[in-house]
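The form predicted on its own is given below as one chain in structure tokens.
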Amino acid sequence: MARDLDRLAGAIGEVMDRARAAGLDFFPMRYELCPPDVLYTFGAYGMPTRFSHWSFGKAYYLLRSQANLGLAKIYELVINSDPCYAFLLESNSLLENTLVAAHVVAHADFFKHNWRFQGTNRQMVHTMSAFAERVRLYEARLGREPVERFLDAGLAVAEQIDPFPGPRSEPGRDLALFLLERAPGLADWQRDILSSLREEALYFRPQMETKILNEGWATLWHARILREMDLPPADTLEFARLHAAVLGPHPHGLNPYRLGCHLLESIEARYGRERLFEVRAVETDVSLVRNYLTPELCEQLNLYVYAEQGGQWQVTATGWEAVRDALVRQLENCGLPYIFAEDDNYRQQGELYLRHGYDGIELDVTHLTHTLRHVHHIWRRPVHLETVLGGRRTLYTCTGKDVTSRAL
């Protein structure tokens, strides 16, 4: 185990050599080798420290079963913080540990340069770990129940921020800002659980903004470092054999590492060495696609449209505007629908009335009924949110466990 753990040691530093001789600079690193259950709780919990949710229970769950029945694996866990702490898997081979630390000093290269994430909190891991010690706090004073239900109804909230506030925001736009500064009635421990659970929702927000550049960027490097050490024939084909598996097309969806890999380096050889490292620093998703996607990359990845028509899903469009712009309103927003709060006081009767942002795509409307009553339990007055549905405005109002909708 001694010599293991010497090798490892070992790779990680020659890793970590020719990061540095490549140009790459990243925070301190702190790698800990974890055993699998460790790891599927930290892959579950998004960090080491956080508060205790069923929710990160089913995640594990989901994580653990896919593992032992050989669905997936994890491979990568990195924490964006100063130190950067990143988690590698006991079970996994030598090889396997070596490629995961080039990931992710790849990825602590991204965290310190890449311009979204220059107003995180680089100490997250400590502020999670003092808000987790709160809530278990909160219930042991006020009992489970309560805590854990308002709990539930801040995560369905808090990804409803706008991450650029400012005076120049649109009012409304940050839902679980607004939700905490008016919310009649909140008692200190509900604000203090809602604003953490929205200062947690801020700092995860650019990893969901740059998941294609900060993926493909730590694919790119891992890549080139490992290609560049003096690996044995059997461990060069298993590199391989890795690394072609990290860059697979999804049969179901986009690979965020083949695609933004595949960016990269068609930036690199159209525009060179220096663009490639400036695109790491001042690019997102949504501006790495519109700007560097192009008519080649689409054909050599066969990217497409497709849409459920008839009741099948069929292929609609292959032409890579097409593609490109339908990839740019997927990513925008990260995915998420805009909510906007537009009256804390509707029918001067102190009642929310909410306006999604309708560009085109419904919402969920399984969905919707369960956060209105989310919304409702944080507002505890009726709540109203008027959408779009079928072509036709529609407002659905929900008093507590009624949701209902009329058509506008």
Second form
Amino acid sequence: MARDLDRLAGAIGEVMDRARAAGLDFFPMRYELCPPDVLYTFGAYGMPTRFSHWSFGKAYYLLRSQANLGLAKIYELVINSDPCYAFLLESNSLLENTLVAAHVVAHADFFKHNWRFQGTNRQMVHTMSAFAERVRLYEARLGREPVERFLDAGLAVAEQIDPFPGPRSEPGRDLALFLLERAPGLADWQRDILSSLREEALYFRPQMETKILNEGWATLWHARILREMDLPPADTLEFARLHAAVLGPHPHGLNPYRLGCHLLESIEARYGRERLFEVRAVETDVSLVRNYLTPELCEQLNLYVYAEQGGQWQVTATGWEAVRDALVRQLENCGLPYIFAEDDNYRQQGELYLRHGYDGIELDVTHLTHTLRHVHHIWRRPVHLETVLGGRRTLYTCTGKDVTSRAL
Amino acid sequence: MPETPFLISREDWSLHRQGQMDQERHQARIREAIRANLADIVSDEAIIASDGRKVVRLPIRVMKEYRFRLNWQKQGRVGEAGRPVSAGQPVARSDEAAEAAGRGGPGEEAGEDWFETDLAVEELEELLFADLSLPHLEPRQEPHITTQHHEWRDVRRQGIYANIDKKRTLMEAIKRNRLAGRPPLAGLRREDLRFRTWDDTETPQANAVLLVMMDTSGSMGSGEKYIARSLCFWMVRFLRTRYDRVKLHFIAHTTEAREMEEEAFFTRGESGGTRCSSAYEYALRLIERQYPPDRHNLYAFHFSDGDNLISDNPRAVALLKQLLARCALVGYGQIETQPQYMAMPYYQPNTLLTLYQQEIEHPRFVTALIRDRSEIYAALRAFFPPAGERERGAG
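Please supply the coordinates for the form predicted together with its partner chain, as a counterpart to the form predicted on its own shown previously.
What follows is the entire complex, opening with the chain shown before.
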């Protein structure tokens, strides 16, 4: 065991020296080896110190059962923090963990330099840990049910944030903040939960916006660093196999590692090393695709647009502009709808009026009706949401248990 | 020493159980939701059709994390392939892609809901039967039906060599040798030998007999029969949780009664009038011939749409009382799906239910009125009332 750890420390040291020499600049690194179950837990919670909630238990269960079925294998989890925490699987081979170390060093460089991460809380591990402790206290004091019920509701709206909060932000754009400031009669513990969930959502948001860019960046560098290392032949083969698996196309959906890595390789080929480092600092997924996707890449990666036609899902377009536009559209706002809080005193009755910023894509009605109940749980008075369905303006109203809709 | 500073460590994570604990909470939430939906689940045809299978797929929409989401169904999304594709080529099975599309955010992982719809029948039974009870159980005179088995319970110094207990024999040898200050395995002696011996035990085996009677005349349509079948399915399963064996008899009647196979019983229809006393008579004869009441736990249930020849009513009541004297429980389920009854709540037709409720008052007689599938669960609870509701629930 100790010898394995020494060998891994040696490999990681070399990885980091090579990364530094290549121009990567990252936070001090803290590597933790942990058993698979613990890694799945962190993967499900997104953070080793997050509060307890059944939805994370569900995510953990899914990750673990997929791993048992051999469908997915998490190799690492890396935290946007200073120092940067990276969790490695103790059952990984030396080569696997060497590759993972190279991968996470590039993530740490990305966290440190990408513009979207500049305002993020680098001490979030402690912030979340303190919140988790307060949730435990609330549960002990008030009972599990009311706290869990409020967490359910809070989590349902917490992703409805303005990703760029500040004086210039549009009023009502941040539903979580609107509720926090104006929901009548919130208890202190509810205010704390809502504001903490919002803070966590703000912390995770840049990671959602840069999935392709960040994974592409890390994949590009783990490959370069390992290729430079003097590996024994068996390890070289294992590395080639692992890297090929990372870059394989996903049967349903898009593999961010594949698209990101190829995009960045082509940027460097076209514009040079300096531009590569600039792109990692100034782009997000949306701007990366919009600015740099080329017809050649679309063809090389066999990208296509698909949609349902006559009950069957089929390829509808392969042209690069169609692909680019569809991809930008699905990445826009992390694929989430825009919900604006328009009125906190609708009909002069203290009712909440929300409006969906409809731009051609309808809301999922099942999700909508259930989510309105969650909003009502926080607002505790009737909640309305205006959207467009089948080309007609439609108002959904939740007065508690029931949700009704009518055309406007 | 490498130039770039870093730390690498391995902690003791053995007490880290947050994931498991929250998953248990998730499972508990699923069970709560299932419990809240039992009335719908019980009448689900998939379960009845699944007889024999261990897991049923149920359309229970629970434990989904609801958010504001876009409906990507009609919107083109981007996919990738390992080789060139062309327009018009199918990409994935519709349900998979629909699932992927319905989920919205591109950052989310696949496989969101699949475990929500699978439920082990056993687990469902556990929930369903948790608060049902078998009321009015009277101990049978003596346990006539017993099974014999052997239990290895004792160890002796004498016995047959086939049954030698090697472990204990060695232990004895070690003990003796060590006491004498010798190495532990310095020879085995006759006095070390130990033999296992057995006892014959007899355990009483509890058996139940379920007599299901049903009006199979023309007025009982397939919807009515489905309800009867569904109830029967759950009754048998419930009895099986309380008895080692449950024997079934299906007695169909119009004006005459006859025994049928289960499948035909619930599917085939006949024409003719209705004389339900014929079924009671048949059941009584069956009990007399095969199932002496002091040796068997008898359950008799009758399903009908409530119609009976008026002239047959006195006889039906009399025979039903005789059944009650012999059975642990007699139940009558009236299945009225005809819309005229629904439309006229104050209409009190002259049905078997009203007749029985007037004429028979007996702690072991239970009745239920079932107007549609959603009332199957309520009927089950009326037949086997939860301990606390027994007084109110019994017909």
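Under this definition, the rigid core comprises the largest set of C-alpha atoms superposing within 1.5 Å between the forms. Residue numbers count along the first chain shown, from 1. For clarity, every value in this text was computed on a predicted model and none was experimentally measured.
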**OP:** Note yes or no: does the Cα of residue 252 move by 2 Å or more between these two forms after the core is superposed?
**Re:** no
Subject >> Residue shift check between these two forms, rigid core fit, residue 311 Cα at least 2 Å >> reply: no
